[in-house]
Amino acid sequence: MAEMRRFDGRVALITGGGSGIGRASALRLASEGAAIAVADINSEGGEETCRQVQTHAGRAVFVPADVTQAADAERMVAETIKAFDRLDVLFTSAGVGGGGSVVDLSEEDWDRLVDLDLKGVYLSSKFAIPEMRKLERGAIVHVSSIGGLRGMSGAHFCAAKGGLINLTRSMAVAHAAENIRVNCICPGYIATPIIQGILDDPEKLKRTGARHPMGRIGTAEEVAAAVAFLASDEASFITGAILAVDGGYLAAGR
């Protein structure tokens, strides 16, 4: 199979690019020709992602940013433009997980997660879209979760991820005429640091994998492949889509 170069000449900004799905997506898009701006609050992780991109002859710049802060989100986009002169793709991967009912959760826990998983997406998009308008095109991919489509542990997580799904639809409708596509992926359990407690326990890992009809949890690279497709011109007539990347978890009603 010929090497895919779907992003030659294009620039992608990836929030939460210092680990997990964000890092895997940075490496995938870079392997297909994109220049990458890696944004993360974790400088060590973000710089490591850049090093990995550069090791394979890719172009990358790290931008330290807290996407829950408007000034940081605005600067993050401005530094991407300063480095690469354009912005074609935004992948909003920054986020955290957590459990707890509304009774158990503190107000601080609620605010922290909802700010990052939902407000951070709004702010990142708010400042990225004007740059995409200059190109008269763009692709935005958000990360929700199976928890955004069904009830699971973590009231704040499910609320934020459910809100993100409808934010995706609203943005898709609002910006379709501008040729800016907005789509959303809903991963199942993926082998990333967010589920480290499961990964470190062989019995938990086995049980969690068995909840997926495919009999295993997914990899960050498998999610990155879906991100690359939705961000590419191959998905040119797809906007407002909510794509489960979950090994059949939702289809089985589990």
Ligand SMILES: NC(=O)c1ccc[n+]([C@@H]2O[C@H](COP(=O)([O-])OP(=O)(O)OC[C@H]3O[C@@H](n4cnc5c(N)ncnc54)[C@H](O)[C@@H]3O)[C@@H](O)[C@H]2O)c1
Contents of the next structure:
Amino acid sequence: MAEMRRFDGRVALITGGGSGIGRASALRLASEGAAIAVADINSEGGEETCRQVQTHAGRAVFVPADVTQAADAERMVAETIKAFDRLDVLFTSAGVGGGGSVVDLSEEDWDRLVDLDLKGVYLSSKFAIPEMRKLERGAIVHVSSIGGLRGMSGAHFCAAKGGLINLTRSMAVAHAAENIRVNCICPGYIATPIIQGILDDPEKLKRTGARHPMGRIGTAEEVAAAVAFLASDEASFITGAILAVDGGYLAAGR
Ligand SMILES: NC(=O)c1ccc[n+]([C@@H]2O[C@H](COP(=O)([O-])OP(=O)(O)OC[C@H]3O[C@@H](n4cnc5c(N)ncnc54)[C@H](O)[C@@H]3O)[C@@H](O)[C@H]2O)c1
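Got the form predicted alone; could you also share the form predicted together with the named molecule?
Then the entire complex follows, led off by the chain already shown.
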């Protein structure tokens, strides 16, 4: 593949950039020219992502932030501007998964997950969009899940990820005239630390892979490729889109 440089001169803020899909996306966008602000609650992971970007001659800064806290969300955007003077792309990858029915889940379980997977996205967007307005352009990519479009274990997870899909649509409509595009990806099972329990058990891994028509789980790099497309000018007329990156999982309806 010819080398693409879709993000030369651009700046991306990636929440949850210290691991998994966020890290892979940081590396992908940086490889195409973006300067990256990595926001994460995990300093070790965030610093490591920055090191990896810098090893490949990219520019990256780590911003410790808990996206469930408004003051942190505001500060992570301010630090991005301080480091790189502008903000073109927001990728909201900070999130968790979890199982359990409404009966099993404690109120704390519910609040913790919904705060991160839904409110954290609202807060990150709230402070990023004013910076994009200054550029009269911007691209935001959210991460829902196959669990945002179908029922599966994790009532809080499905509620938050389903909410995130319609938050995407609402944001897309609200900011379309400002040339700020907002899209959402729905990954199937992806090999990252969030599913370590599956990755560590060959039988579970095989079963989980088999639930995807392509017969395997996905990689963080495959998701990052979709994120990069939606964040780039190649997607200039795409907003409010919900893109499955799931090896056919949703198409099969199983
Ligand atoms: N891996 C999958 O199978 C899969 C499938 C569907 C959706 N997703 C979604 O993709 C996103 C990324 O997941 P991943 O697989 O890369 O997981 P991951 O655990 O590898 O990465 C998540 C990152 O978010 C960070 N984080 C957690 N809480 C935070 C907070 N309060 N503030 C800032 N950062 C915080 C973590 O420290 C971690 O670095 C999540 O929203 C997840 O729900 C993942």
